[in-house]
Structure formats: structure tokens, C-alpha cells
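Have a look below at one chain only, the form predicted on its own, in C-alpha cells format.
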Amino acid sequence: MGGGLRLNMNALDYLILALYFVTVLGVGFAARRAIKTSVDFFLSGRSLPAWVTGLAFVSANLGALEIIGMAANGAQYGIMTVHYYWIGAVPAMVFLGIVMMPFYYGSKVRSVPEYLRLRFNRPTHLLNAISFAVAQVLIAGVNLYALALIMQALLGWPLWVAIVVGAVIVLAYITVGGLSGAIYNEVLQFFVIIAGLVPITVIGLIKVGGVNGLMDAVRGSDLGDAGLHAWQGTGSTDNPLGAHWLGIVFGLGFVLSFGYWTTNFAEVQRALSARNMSAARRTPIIAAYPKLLIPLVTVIPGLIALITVKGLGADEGDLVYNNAIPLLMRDLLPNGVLGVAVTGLVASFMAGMAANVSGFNTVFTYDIWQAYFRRDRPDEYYVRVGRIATVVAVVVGIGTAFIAAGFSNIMNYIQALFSFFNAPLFGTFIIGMFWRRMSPLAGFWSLLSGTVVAIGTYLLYRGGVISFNSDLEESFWGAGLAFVTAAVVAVIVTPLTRPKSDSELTGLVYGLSDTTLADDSLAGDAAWYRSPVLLGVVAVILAALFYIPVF
């Protein structure tokens, strides 16, 4: 970024900032009174409530990627992006909550590989375990590069001082305090991040002459009509997104958002912190409410920069896509409520990045460290691991920002990475869960060659053998091919090899539950309006809705 993206921040505004790192550190530092043992460091003692987890669990998805890539999607697409929200995301959270919960809960796992290696073996244990660890230095990466983005456009410092100065901070509350100093500020991120858009999608709006004024611009820009619908024009490919309605529903509709939101162990964490089964179910359920309504200061203010922004879209420079939302601020926003949007922003690349380092530090210590180099140490021991596993994760993101850096649109790095490791995971993971017959050597086989399909079609893709209409339509195949992939080597090599007995298989499978499970709901939970099921079709009910206004 060069010098025509500088904000024109006052002193007020560097005060409101300078007061949310304090905040920030402060919140790590207080956590850190309750941390006795490595369960209160790695999953905040399974103690906390479920509007605390369920926020957190929005939040720390509310990453960089989400306000910079779905922005720059809005600009990109048009209201197409809405589809990551509506079916991408609230449909499988839901699922989650229902009926995925009560196996990660109720088999006392602490991270989604050790799952793995309950239901499998080791080696499929491993696999995952390593393959998880790459994807979050990688993704850590991504947000710790669009955090220096705007610190260098802020500050006008070097992109390598902004990345350091960034890691830094993350580093120091997530350290101290554990995942309990990562959730509890992601519940305060939550609510900065939407003070700092909210203002961008109202100022924008009023100076667009209202939504009928967007919608008349956004028909005379290059996007034209098309740009205004969310169906329209998908019984082929030709639409802004390239993509086909088979590909919306089953590549991000199923396969991508399925293997990210129930398989992710950077979200699911977040849900294994809640105090009982009830709280935990009900964790991702209440992050789809705010799900719901965040293409409103997403995907909005992606088409007010579209209409407002001359020139928007450029290969390189200022006036790239993923600066929808920083040139905005420049254009729109008085003092005072700049400094707001700034630490909105950095918030939410704080929130993401916290995220990935602590799924990361309890995937290495549990699954890696734990299991396979230093086995029966003292608790502290393994704390005091998580800590420098923490400072390592860290410094390799240092590293992954920059491969970050070479790519115009930060959304579709992230959603080939998705198709790399999340979609074969959910092609191993369901039918493990539901077909109690699949063998352990089948696990490990199916999740090795769907990734290697997955990295083999982007990897064509690039090289120019095999041609899709965009980035996007292309993780979308790759994320489809690799879950085909897996359940046809699950089908193949289950008959050839040996099963697990039912009772290795207690609580971890689907049609064999754990008869010793207590029933650990407080009192208030039984209420009827807490019904995960309840809460969970009410959501998905409301996502369908919300698609007929831009059908």
C-alpha cells in the first residue's frame, strides 16, 4: 500500500486505540489468577457460559479474512457473498450444535484430532494432527498480514515492523492468559468489531442516497443487475461468482462450510470451554444468530466502496479489493469514530489470529508433544509447553504473512487452504461418526489421499492443465473431489480390513452411547427456550428467509 491509503488519525483517535490494547492485555493478565492446570490453559477448565463461548465462537471466525475478504468479495461479487453467511455458515453451525456436540463433549476429547485417534489409530491421529498445525501458521499468517496492512497504511510503517508489532501483542495475552484471555477478549472484540463497521455501512449508505441509491449504482457499475442477486443466473456459470448452483450447495453449501465449522478445532474449542453439554450444544447455535446479519457491514459496505470508490479492483496498488473497507474509513469517517473502525479492525484480526495460536498450541502440545515424544509429565510441564509452542506459532506466522502478501485477494488463499485440509477431514470425519463398520486403516487411507486430491486439482489448476472460471469455483471442485475421494477410499478399503469392537467404539460413534454419561445440566437449561434444537432450526429457517429479498 502506498501512501494514498494513510488515515488521517488525530490524537483522540490513537487514545481509543491505545486504550484497547490496554484493555486487551489487561483481560489476559486478570485470566491469568484461574489458570491451576493444563485443561484451565487449553480449555479454560471447561467452566465458562454459553453466551461467552457462543460469542467467541462468532468472533473468532470475525477475523481478518471475514471483514477484509468478505468485503472485498462484496465488491468482487456483488450480494453472491451472502451465500458464505446463509448456507455457507449457519446451516452447518447448526448441525454442529445438534448433532456433533454431544460426541466431542461427551467423549471428553480436548481437541478434534485426539477424536481421530479414539475413533481410528494413531497414524490417521497424526496425520490430521500435523495437517491442523500447518493450516493454522498458515491462516495466522493471513490475518497477521492484513493486520499489518492496516497498521502500515495507519502508521506509514514497514510492512515487516507492522507484522512483528501485531504478533507481539497477540503473543503477550494469549501467553499469559490461555484460551480464557483469547474468549474473553473475543467477547469484547465481538463488540468492537461491530461498533467499527456499523458506521462505515450507515455513513456509506447515507452518502449513496440510501439502499435504492445502491442498488441504482450498483445496476450501472461493472457488476451490473446481476451483482444485486443471490440465485439468479446459477443454472450456469455465467454470474459474477463463475460458480454453477451445484457447486454453491454442495462444494460451499456442504462440503466447505461443513468441514470448517465441525472440524476446525480453532472453532470448536471454543465450545469444548462451556461449562455442561447443554452450553457447549448452544455454542455455535448462538453464534448463528449474529452469523445471520454480518453480511450487513460486510458484503454493504464491499458494494458502497464498488460505487464510491473510482477504481476499485486494480491488479496491485491502493485499489486492490481487499482495500474496500480501509478506503472507506479514508473517505468516510470523522475523528473519534475513525479510531473506533481502526480498533474494530484490529480487533478482528487480533481475534482470528488468537484463534488459530491457541487451536494451534493445543493441537501441538495434547497431539503431537504429548502423545508421541514426552508422555507422563507433570501438568505444569505441559503448560509451560503450550506457552513456548505459543511463541513459536507466532514467529512461524511471522514467516506464512508473507506468502500471504502475494495474493491479490486474501479470500481465495484461504478458501484453497480450506479445500487442502478442512474438506477431506469432513469426508473422513462423517462417515467415521456414522458408519461404525469403517476400519481404522480405511480412516488414515481416506484422509491421506483426499488431501493429496485436493492439493493435486489446485496444483493442476495453477499449472494451467485444468481450467476453472475463478479462484473460488476452483476450491469449491477441490473441496468436492477431495470429500468423493475420501468416502470412495473408505468404501473400498473398509471391506479388506479390520473393524474396531462396539466397545472401543462406546460414545464415539453414532447408535452407541455412553450409558455412564451424567446428566450435567444446571438448573434453567431444561427451559424450552434453550433447546439446542429448537434454537438451531429456528436459525436455519431464518437463513432460508433472508435469501428471498436478493433472490
Given for the second form:
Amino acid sequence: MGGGLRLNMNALDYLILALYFVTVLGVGFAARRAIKTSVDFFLSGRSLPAWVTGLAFVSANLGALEIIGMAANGAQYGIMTVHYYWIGAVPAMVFLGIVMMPFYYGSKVRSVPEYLRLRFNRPTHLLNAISFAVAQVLIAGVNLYALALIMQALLGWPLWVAIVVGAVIVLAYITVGGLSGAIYNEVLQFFVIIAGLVPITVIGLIKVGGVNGLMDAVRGSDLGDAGLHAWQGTGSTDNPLGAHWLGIVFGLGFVLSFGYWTTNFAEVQRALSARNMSAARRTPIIAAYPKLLIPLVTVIPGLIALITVKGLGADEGDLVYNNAIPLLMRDLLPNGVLGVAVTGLVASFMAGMAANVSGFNTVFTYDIWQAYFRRDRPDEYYVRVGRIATVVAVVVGIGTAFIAAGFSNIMNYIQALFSFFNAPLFGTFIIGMFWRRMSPLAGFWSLLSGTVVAIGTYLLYRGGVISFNSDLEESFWGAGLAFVTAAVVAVIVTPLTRPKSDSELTGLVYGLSDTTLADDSLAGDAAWYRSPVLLGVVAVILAALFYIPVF
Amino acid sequence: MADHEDRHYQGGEAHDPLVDETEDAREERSGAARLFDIRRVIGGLFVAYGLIVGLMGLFDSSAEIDKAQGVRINLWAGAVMLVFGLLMLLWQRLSPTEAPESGEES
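Return the structure block for the form predicted in complex with the partner chain; the form predicted on its own was the one displayed.
Let us now look at the entire complex, which starts with that chain.
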């Protein structure tokens, strides 16, 4: 085993890590008092303020795979990595808040699959509920495995000890504290992650001579001047990412990004737990602001590692791109901030895994167990089912962690999963939301055929029948084809089948708003700086402005 | 698979039995109002981190300062975390009303 990454942690560094574990568990147990009903357990009783749900929203996506992966991309592809944030996330988050949230929150659905049950029919619902549940457990396993790998490399913990410690802590705080435990910890984790990453960036920048020094050094590196531009050179595929601007705008910026941010229940769940419509709409928009700035502590350290770590970018061993952040921690951080940085990494793994597990237990309980197995039980019964589902999810997650150990590149595995499930789902969703004539059967066939096309494209590519320049290009194309298929099938099947009546669709589709919806706004919601539309527009403008210096 | 059994329209409002059941339970006896304020926890943890890291910074050896490119990073990071933690606690003190209130409303 490569001892080269081993960090020199002292007792006080471990104290910082231990203090974090104790706090996280404490939050879980303290949140237990607030659980009286199933909605308290699965959706925090729809009671949280927007800043809490907003930070949880961004944290749920800030799994360590994201941090480590984006730093690796920063080192490998340079500044183009910011596309994953500024065009690949912010517009979709704003769209979710401004356009889609009124349907989600206003219809009082308890999950994304449940929206499909009301808008279309039970087959569509069951298909989505099962595929979501399976995907969440698989991804939770990947997170757990990645956590264990890092713990093993940095701290020398055996793989299985790290897997069990990580799993047991997440299990404890979600089983006991429900979604409130998960969300409160995500807010805490957000700040700990940032506290861990900022010192790496600051010291790293000093080492390379500030921003100008970094830019000069990148120009002199293998990446060259192209590593400092986001759009230049995207008229062809002759750029570090190998992507044409059309692919970036439509593949990443539209299909993949909107699919992920607007239909992924592990994200949307955070907004559904907000205390009223205004807070729910602001949730993803508030999250967009930190998202705009996160490249500063992921992409920049990636570039710093490219300059300062000799030989980074090896195919295997300690110098792979994925180790960019751990290597900088080893080289630059003294004890003290080192403990905070390790805690930040651990926190980000837990945030990612907790989001998957809390999404899973809700969908399993409400959308599978209550809808198809045991209806009409008292509400407390479903809280118990949710707790058992959490235990099962984590135990199965430990199993899938060992499956993930069999894949050489776990990031590609995750990307493939997203293109299977999110892209076709977004196609079905967006058409169903805006075209009220779309029939229930069209919903089912559109979702099924889109999913089959995405999986089929992936399998044909793996089997060597069709070829793409890179795995990344495959995921753009797979997602794009799935989206188009879902749309075409919806348009073909709808005229042949019976639509739902307007009264059944009230509050679920564009143009049929539920006029009886009670106004749930709180004092102060009307303030101009709390307007979702204004906040959203400003976020998108900022994203565009941020591109100017790195065009 | 009779979909119309799921969602029906009654008294000008759309109803789904499964959604209604849990929403009714929540409106009657949600415990969410007893949820504590997370700002206290964040503030507390960061004050502790600030003190630990800041104190370590006071006693940093020159080797450690050299490793961090001559920056007394522990001192700085400790101070920033301490101030951040105190600000969180202060915010919670000044506007404690952010506690969940949907429980009492209905």
C-alpha cells in the first residue's frame, strides 16, 4: 500500500476529528425530540428556514467525490472545469426554484416519484421509485468506498474499519434524527468543508506566487494557455475537455444539469422540507450562490497541485489526479489546520452519503411500502418503516461499497448512473409539466424508452459496438439521446391515448394553478431581497460575469 | 390500476388520500416546533475549533511555519474560525425567532 500519502496527524488533529464525530451524533439525537409524525421524520415537518435548506441543498451535492473529482478535473482540464458550476449547475438550480418549485411544493407531494404518480399513473411512479431507490443505494456505496479509500491512504486505517465507522455514524444520526438530523448536519458540514479547503487554497496560492504566478505557471505546464480559458477553443473539440460549445451548452448545461438538479429527489427533498412556498423556492437559489464560488476551493487547488506536485497525472499510484487535494494537504498544511482539512473531507463524504440515504428511506417508505404494500396504517407505523429502511440502506450500502471497489474509475461509474436515470426523467418531467394534454400512458412509455436508450447506449459503447472520444462524450450523447427519445415517445403516444381531466391535474401542470392554495407566506417574505425571481436572475448574471476573466 | 381512485377533486381542492393522511397528521401534531436552532451548534463547534487551532498556532515551530510557506496559518485560521463561531452565536442571540413555527400556525 502506498504510504506516500500518509499524513502526519497528531493528537490534537484527532481531537478536532473526534469533536466533529461527537457533534454530528449529538445533532442527530437532539433532532429526535422533534419527530412526532412521518412528515417530521421524512421532511423535517416542512418547517425549516430557507438559509438552512439552501445550505443543505448545496451540501448534499458536495460529497467528497465532487470535491476530489472537481479538483482532479481542475488539474487535468484546467479552467474549463468551471463549466460544471457556472453553466452546468447554476441555471438549473435557478430554474428549479423559479419555475418548478411551485408545482412540487404547492401540490404537497412528499417526493419526486410521487409527483409522477399524481401527474401520470402508478406504473410510471413505480418505475421511477424503484430506479431511484436502487441508484441511491449504489451511490451511497460508492461514497462509502471512496471515504474508506481516503481514510486508508491518509490515516492508515484498514479499509473495512473506515467503511464501518463512516457507515455507523451516518446510520445513527439519520435513524435517530431523520431528515432534520441529516439537514442540520449538512449545514454544519458545509462550513467544515469550506474551513478545511480554504487554507489549502490560500497557502497554495502563496506558494505559486499568487494568481498571476499561478497563471504564468499554468501557461508553462503541459496544459498550456488552453488551461486558462473556459470558452476559447470550443469552436472545435480541440481543447482540454475535448468538448464543442454545443455539447457544453446543450449536453452539460441543459440535459445533464437540468436532469440532475431538477428531478433528483436527494436534492429536491431539501427544498420540500422548507417551511413555506417562498422558502422552498429560495432553497435552490440560495444554494446557487455558494455553488458559484466553490470552484475557488476545488478548481484552483487542482491547478496548484498541477504546478507544485511533480509528476501529477500518473495513471496509477499516489500521483493520480484524484489525489490532488490530499497531496496538497500533505505538502502544505501543518498540524491544526491539517486536522480541520481531514475533518472537512470526512464531513463531505458523510454529507453525500446522508443525502442518498435520506432520499432512499423516504422514497422506499412513501412510494414503495405505503403505496403498494401497506396502506392505511397509522402514521407512526411509517416512521418505524423509515427507520428500518435506513438501517437496510446503510447495510446494503456497505455491500455495494465492496462492489464499487471492483471499478477502476468510480467517477465514470457515477456519471453513467446519472445518465441512465436523470436525463430521461427530465424529458418526461418537463413535457408533462408544460403540456397538460400529455397522457398517463405517454408518461410511462416515455420514461421507460428514455431509460432503455440511455442504458443501451452505454452498453453498446462498453461492448465496443459504437465508439466515442471519451467516457465523458458518451455520457453527453447517452443523456442527449435519452432526452430526445423521452420527448419523441411522449409526443407520439399522447394523441393515441386518453389524457387526464383538468380537475385531476390542478396544481400539477402549467396553466392549471390551484387557486385554493392557502397563502403561507410569513412576515418579511415580501421583502425585495427575498424575491426568488430577483435572487435567481442575479445568480445567473453573476455566473455569466464570472466567465469574463477566464473566457 | 384505476388512477382516478388516487386523486380526486373535492370542494374546489385536489386531494390525494396518501398525501392527505400524512399532511393531516403533520398539521395535527407535528413535533417540528421543538427542533433546536442549528446556529448554536455551528457557533459552538467553530468557537472550539478556533480556540484549539489558534492555540496551536501560538506554539507553532518554525518548521511548521515553513511548511505553510511562512504563513502562521494556524493562528489565522483559528482566529477566523473563532470570529465566525462567535458571529453565529451572536446572530442566534439577536434574532432567535427563526425557530420552526409551522406547527403553531394551523
